[in-house]
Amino acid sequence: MTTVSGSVVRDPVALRAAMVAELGEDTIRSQAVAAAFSVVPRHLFAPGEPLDMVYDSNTPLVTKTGPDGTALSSVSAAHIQAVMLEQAEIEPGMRVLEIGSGGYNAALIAELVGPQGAVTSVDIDPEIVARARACLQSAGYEDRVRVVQADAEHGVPEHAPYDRIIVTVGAWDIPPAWIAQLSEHGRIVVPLRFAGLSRCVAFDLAGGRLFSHSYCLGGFVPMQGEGTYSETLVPIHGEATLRIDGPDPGFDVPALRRAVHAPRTERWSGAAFDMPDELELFVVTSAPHVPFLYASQQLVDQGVFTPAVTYGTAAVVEGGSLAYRTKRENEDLGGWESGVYAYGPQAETVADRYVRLLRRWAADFRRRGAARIEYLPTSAGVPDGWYVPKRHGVVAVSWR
């Protein structure tokens, strides 16, 4: 149970105040967002859940699971909700569309837009819609949030235009309807999936294209309906797989399987390792078809792979050879040094290629927000530099 000043606390008001104080240390920057979190009773959107879990800022609360136990809907962790609301920079009087209903986040948005604003929340699942409406009514927000059942791929045109669209499900693409329903200088905040990773990106609209205002690490349960996406899994060693968005680009699987059973090549960059989310983004957007290597803890314990692979790490593949990023302690660097393990007949080549990427990132882009992420509708054509095609357009990433 959460404690305040050394005492066990069961009062939701006190727990809410403690959560807001914690979020204020490193996440909440604005008085308006802090005030919204201070007012909205989060526990009324998670009935039956222990109060300490409800008001733990890093704990999502699953509200529906599929037959296989996969989470289909949740009340997101307060931390990521605060991050996205700060990214959105919502002002009083704005019209906001929330994609993915849970109720709580919509209530926070209602506090931010005030009585002159409007909040519409849409979800494809009738059970989630009914639950959101019931929770909003319980908390006193039934007249301040409009909850709509529909496939969010098409937005909610009858209440457009929107000054802000906040997407609380993992999206593989940005449908044309979302862009069309934005106001002239609107913003979309979306956990966008591309190149095997997800980033919460705040996109500003300009000339029919979307340009990143900010981005950060973040993932959500995947979108359902027409916006559903899938990834390709390529088994290479028992419980080790390469995962890539979209179709298999033609990996030489038999050769890769032979490679990971052979001795590995080790290379160290001499460059500091930190901000792994920024480094990973640089690696996957600096080469074509960079998959993510995942492996079980058992294979890590057996020494086949390092712990980096348990949560997935970007791999550079060339023919029947591959390399992935690892790290080691380095006192001269004051922390950790990045390095590479490589396998296969071209291990030296892929290791050197990867190490060059690690060194370039450390020398030129080792900071937050160095990437510029753009979304271009199909009609805008193909950009220069690195990009990945989507169903309705392309995601392009450049480094500054």
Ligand SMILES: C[S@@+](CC[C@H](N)C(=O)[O-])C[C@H]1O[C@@H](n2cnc3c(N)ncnc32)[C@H](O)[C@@H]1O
The other form holds:
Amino acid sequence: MTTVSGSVVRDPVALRAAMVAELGEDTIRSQAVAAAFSVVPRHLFAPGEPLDMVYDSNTPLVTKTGPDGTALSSVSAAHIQAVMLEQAEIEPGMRVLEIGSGGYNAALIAELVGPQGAVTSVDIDPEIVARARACLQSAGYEDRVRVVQADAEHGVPEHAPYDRIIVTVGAWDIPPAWIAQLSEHGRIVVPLRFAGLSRCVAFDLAGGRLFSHSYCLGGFVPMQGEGTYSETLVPIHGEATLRIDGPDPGFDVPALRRAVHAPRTERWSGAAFDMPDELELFVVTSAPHVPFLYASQQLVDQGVFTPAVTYGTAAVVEGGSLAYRTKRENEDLGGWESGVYAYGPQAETVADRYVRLLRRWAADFRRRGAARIEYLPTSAGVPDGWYVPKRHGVVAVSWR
Ligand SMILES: C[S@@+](CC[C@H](N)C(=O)[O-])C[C@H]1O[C@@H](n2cnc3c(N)ncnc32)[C@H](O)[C@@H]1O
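Complement to the form predicted on its own: the form predicted together with the named molecule:
First the chain shown before, then all remaining chains and molecules of the complex.
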């Protein structure tokens, strides 16, 4: 049961106001986005769901699951919708394509573009298209949002160009159609998976390439259709795996499996543990083929692995040796200190290399937004620095 100022509230209008106020504390920055969230009745896009869940800004409302229980569709959490709409900086009169439909986010976009703008939402799943259309109708947005059924791999050329493309499904790549259908100086906001994590990146188009304007951690249900992707998972100990993005790096997997059963080497960096997602990006982009180590909660509870963050941590691997990042309490550093556990015949080497990276990040890049993420379509060639190949181009990251 949701309470506002100590009393129980069941009125959607009051719950909506409370949600907007909560989002306004650190997520919503603009008047326009606040106004959109204030007027669109979110509960009409989640009929039958408890109101307190509907108006909890961190709760996605799953609308379809696959045979294995994986969520295939949802009305996304209001928090991530607000983050992405702020990243998009949508203005009145713009033409916007939303990839992945639920109805609610498209209605928010319709508020932002106003009567002179145009909103197209595309979903691969006919059931979701029908559901989104019905919800938009019940909320009075049926004439302000066009819902199309198609695989978004090819965009929606018949209504292009778009000033903004907002992708609300996990993407592993950026298909050429999205770039081709973007207007000059347009922006794509996309939860792009690379190097082990999914980040919502706002990319601006310039000269056929995409340059990050902002980015933050954020995941979505997986892409279906032609853009389906899968990472390479290398089990190294029970349910602990190395997740590898890009070509096979040729690790000595049998040696790594032996190494993690032997005693470990420990190093402490003297650097504060904070902004783990930013630090992780720095470590994975410090060299080609830095995988992500994920360990199950059971292995963490048993003390077999103690990664710094439960969603996984970058691992520095060389041959049959591996180092990963951990943390310990350190009041002098404001709470926590980053450190490293390392295994294998070259444990000292990989531990030292990792600790140097932690110190370098702390000294030079310990702030939000220090990375510059670029997407280069295949025709644009490859950059000089770090990049990971995708199907239609490369994602490149540099630091400033
Ligand atoms: C998280 S939901 C969309 C949420 C929605 N924008 C909202 O208002 O909250 C993601 C949607 O992407 C759709 N999807 C997955 N792969 C797709 C593809 N290749 N093309 C278009 N839609 C796709 C799924 O069917 C699902 O409905």
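Quick caveat, the model's predicted, so the values are computed rather than measured. Here the rigid core means the biggest group of C-alpha atoms that line up within 1.5 Å when the two forms are laid on top of each other. Residue numbers count along the first chain shown, from 1.
If you fit the rigid core between the two forms, you'll see the Cα of E158 move by less than 2 angstroms. The Cα position of D248 differs by 2 Å or more between the two forms after fitting on the rigid core.
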